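Single chain ahead, by itself, as structure tokens, in the form predicted alone.
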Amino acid sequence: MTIEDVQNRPDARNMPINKVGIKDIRHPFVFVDKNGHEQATVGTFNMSVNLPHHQKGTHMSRFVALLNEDCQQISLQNFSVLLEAMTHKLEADVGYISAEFLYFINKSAPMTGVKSLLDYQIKLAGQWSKEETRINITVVIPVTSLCPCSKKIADYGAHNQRSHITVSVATNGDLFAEDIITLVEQQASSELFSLLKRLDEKHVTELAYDNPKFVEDVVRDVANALNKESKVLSYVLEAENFESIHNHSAYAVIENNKST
């Protein structure tokens, strides 16, 4: 029995669609890190393509089929391969994929060396066409910041807070998530750890006290480091301090397109 493919019917409204596809589908995959180590995770995917004015619809099932067939291993370096395969599979000119997932790094405490896993939120987003491929990586890095004003005026110490530094980078494909994480953590008052012994806690507390930074300081210092990194083509950088003595966050943003 022959069943009509309704999506392939012509459409007379003469109206192309920029993006059509599927949104918020969760699927397991293996993320490959800088050293080739594999980490099983679950991603939330958005997948879409352009649709020409004369075509009624796209083939939604093909997006899911691609995830089941080809989404085994993903890295920043092979993400463009998945993008190209999807665009061809949907018989489109332009394809878009984003994948959000958690990535864990096994960190050693600064003094005792005790190991623990710390999670980072990562988003890979790409666009593919015959003319160009664009890849963006976004990483949310939790750090500690200590208030310089509090340190200056208080007799007994200074207030600090956990901060989220969100870096969205357009890259040539040679930059890894670990590189961005290291770059950001080096600019904070202190990096974070999931597990600390007393000796470690003493160290990170005193380190932050000796390295106070406003949200403006953190965002400028990270931006300065990104400006020096040749593998970064452009970036949007956000710093949010979850204030410990206020019922609001302190927030700062710097954007830079290094090609202009």
Given for the second form:
4 protein chains.
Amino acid sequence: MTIEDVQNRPDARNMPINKVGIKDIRHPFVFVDKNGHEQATVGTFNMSVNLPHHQKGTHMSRFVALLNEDCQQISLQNFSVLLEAMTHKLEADVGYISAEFLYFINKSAPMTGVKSLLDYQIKLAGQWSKEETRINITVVIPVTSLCPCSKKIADYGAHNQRSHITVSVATNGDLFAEDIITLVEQQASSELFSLLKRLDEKHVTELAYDNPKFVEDVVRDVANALNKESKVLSYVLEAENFESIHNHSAYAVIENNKST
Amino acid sequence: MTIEDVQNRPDARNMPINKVGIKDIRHPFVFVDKNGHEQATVGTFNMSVNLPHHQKGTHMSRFVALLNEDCQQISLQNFSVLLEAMTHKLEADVGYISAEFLYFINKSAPMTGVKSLLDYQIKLAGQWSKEETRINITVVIPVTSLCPCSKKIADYGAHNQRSHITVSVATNGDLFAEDIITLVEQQASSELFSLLKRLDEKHVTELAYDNPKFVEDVVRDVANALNKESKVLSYVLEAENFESIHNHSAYAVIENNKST
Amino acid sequence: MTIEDVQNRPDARNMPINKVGIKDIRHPFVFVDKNGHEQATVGTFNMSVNLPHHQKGTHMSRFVALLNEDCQQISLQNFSVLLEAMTHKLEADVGYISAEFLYFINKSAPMTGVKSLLDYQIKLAGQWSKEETRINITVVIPVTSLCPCSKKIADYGAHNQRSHITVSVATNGDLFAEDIITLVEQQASSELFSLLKRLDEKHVTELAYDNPKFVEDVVRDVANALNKESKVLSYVLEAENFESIHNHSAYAVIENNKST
Amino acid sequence: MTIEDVQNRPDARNMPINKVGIKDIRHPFVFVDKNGHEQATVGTFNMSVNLPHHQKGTHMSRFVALLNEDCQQISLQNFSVLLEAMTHKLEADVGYISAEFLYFINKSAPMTGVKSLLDYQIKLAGQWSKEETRINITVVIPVTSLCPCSKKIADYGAHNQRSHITVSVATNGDLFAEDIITLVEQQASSELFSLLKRLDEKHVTELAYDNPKFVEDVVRDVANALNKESKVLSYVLEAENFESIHNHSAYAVIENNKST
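In place of the form predicted alone, the structure of the form predicted together with another copy of the chain is requested.
Let us now look at the entire complex, which starts with that chain.
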């Protein structure tokens, strides 16, 4: 029995499609980090390719087959191999993959040294064609921000809150999530920890009070650090403070494409 | 032409259904508050009824018809009328409606008096049968919480953050969202405002520092106030602090059914 | 008493900021549509401006003041006025506002003509500078898609599902949400309705079966219609099918900037 | 240096707290399933205990310490051990833990047998006291539903869509997620797969058309199967159809406590 392949029919509308594929498919894999350490996690994947004007449809099931066969282990290094393999398997010119997942770092509390895992959202996004490969890594780093205005005008105390600093970086392949996280946490009023003993809590409370920063200060100081880092080709950097005195956020964005 | 009504067929499985209906339908309406003031908003509605064992299906389109015909204006008072009308229209014994929406209060900043709207999530949920009508109102009140431990152990400063206090109250019909909001905001380290001038920001910063409260303190103090309020028949009260020094929340729950 | 204005201090880091402002503030307003009809709704707003390198901080409270004073009524026409007013009030060169909200159309069922409201997500996003004003309108249109492959290869039936078609259009100011919705719904396997009688359900079931479309067909046919519409300067068009036979989506994207 | 332990102070408000602890903390772990197979995943945990009236605060950091020390591996069997250990560590009478995570099953396509992973959301929730241990397991099973009314009244085709069947079961400890998934998938119009070849797509299209079910039919048929399963002590069962012809869901609920 032959079943007609409707997707393979010719198409007469003369309309190429930028991206076609699958979206929001969950998949477990092992993420290999900077030092080759392996960490099991669960990702949400988007996979797509371009479609030339003369082809009616893409081969949707091949994306899923690739995910199930070749995506047991992902690192910044093998991500471009995966992109190229997918683009060939789909008989396309340009291929796109993005994978979002949680990544954990086993941090030491600042005074007692007690260990605990902190979670960071990571998104790897790549684009492959014969001409070039582009890899972008986005990390959401949760930190503490303490308001300089509140500290200055109040006789005591200062409002502070959790903030998200989101850094999306185009890299030549040698910059790792851990590097970005370290770079960012040094510029916050304080970094976060899952587990703090009382001595640690005293430390981070005073540290934040000693380092008041507006949302404007945070993006400027992180941008300054990203500008000095030669492995960063371009970046989009956002800071969002979930204000403890308002029901909305303060936020700021700096973009920089070093090649232009 | 007659079209068979499949839902009206008899059913032989001998299995009554607790609730059947529609979920997550958006609908614009005017909410009438305590003082008869009208406020236009957009709600997300769930509507359902019980289904006796002998009936194959309910009349899904009647829920939507009722929403479009009879839900232009909703108040705590007419909510039970709506519940009864729906239950009769669906030829059922028990009917359920819930509506979630944003409600705004035009607040005055504490020192300058400058006005701005603050948003609160409200959920009205009711159940009607010939024997009894139950109406529950749930309000999420965003506030500031400041940590007593951090204040005590640090030489200066204290971590603080936005918190959600969620109060779900069964009432005899005379308790309004505004009453619950006022009662709760008085027990927080500080209430929130959308617009604060520098004098106001100084005030709320110092106020929060003067009123440090653990998540345990907040639920205890709000519970104490709810216990004294005779219009409250029973309640579930939750507090969640989006900790500024961690990437997780602290939370606490107190439940009380005064009739038992 | 004078309170120091910390934000107004000079800044020595030599780092201009692309955007700084407020994010995710909820605000009720009246949306004025194509025919001047008014519809009350609740929006989520982002408001920001650029910040020159020499200024430490922006004036966060002015955004909130503007929202509370000047945003009672919003139309495609007055959105650029609002953008300009905000940019001046913040003493900036470039200003950005986005507002997301639900918009309802009172649709007639295809056979019985019975009326019901259907909700569409709209996002207005604008950018103002002395040189130019750009307004973008994004609409999410929920529709039915029916799979041509499934129809062709099965002896009976065909899998179908709800899909989202998201159209983001840069316009010269004369293109309305209603126009985009009408244009898109004509290209789907079938449009959606909140209320359908049995005769209507028969109609949309057969209509979808008579109009099978891959996610690729939908984006091509909508792109073709957008290309013919002279009020559209450029667009990004996405279709996402929440596949009824998978636990992930099929999706496709076509972008076109007519001026290039 | 001694740092005062503010949480350990006495409390005079005479107000016990039902639950106090931590919420929405992410943690990676290995889930051990029915056959002892291990699957690495990432969970979102809530952990809490009761607090007697005389104690000011609980020991928040002990929850995080326990998670980091004792939660590398979780099974239905060791979950009660974890609950008891936590309750003792917090010096409390009643302890509560919930963990939500994605679980994957490697399914075979119905005709070609090609393998692919499908994801299911699982929530383990337990409560421990000296008197009793209660363990609840909730599984969200995505399936296809096809409308019997649409099939009956249309000359051809039938609307169908993705649905979520959510089963929350109290069990004596011998019922596994896989058992619930198998039981539920047999009652749907069709089960879902991530990867289907054309022969498989033909099969599931025709299978769904041959098994039309209202949301009412699905809950009745699943309830019937749960009633026959002696390892199920009580259950709450919900079905939600993300209707392909509407922009809202149809849903139904059956609850049964066999012991009453």
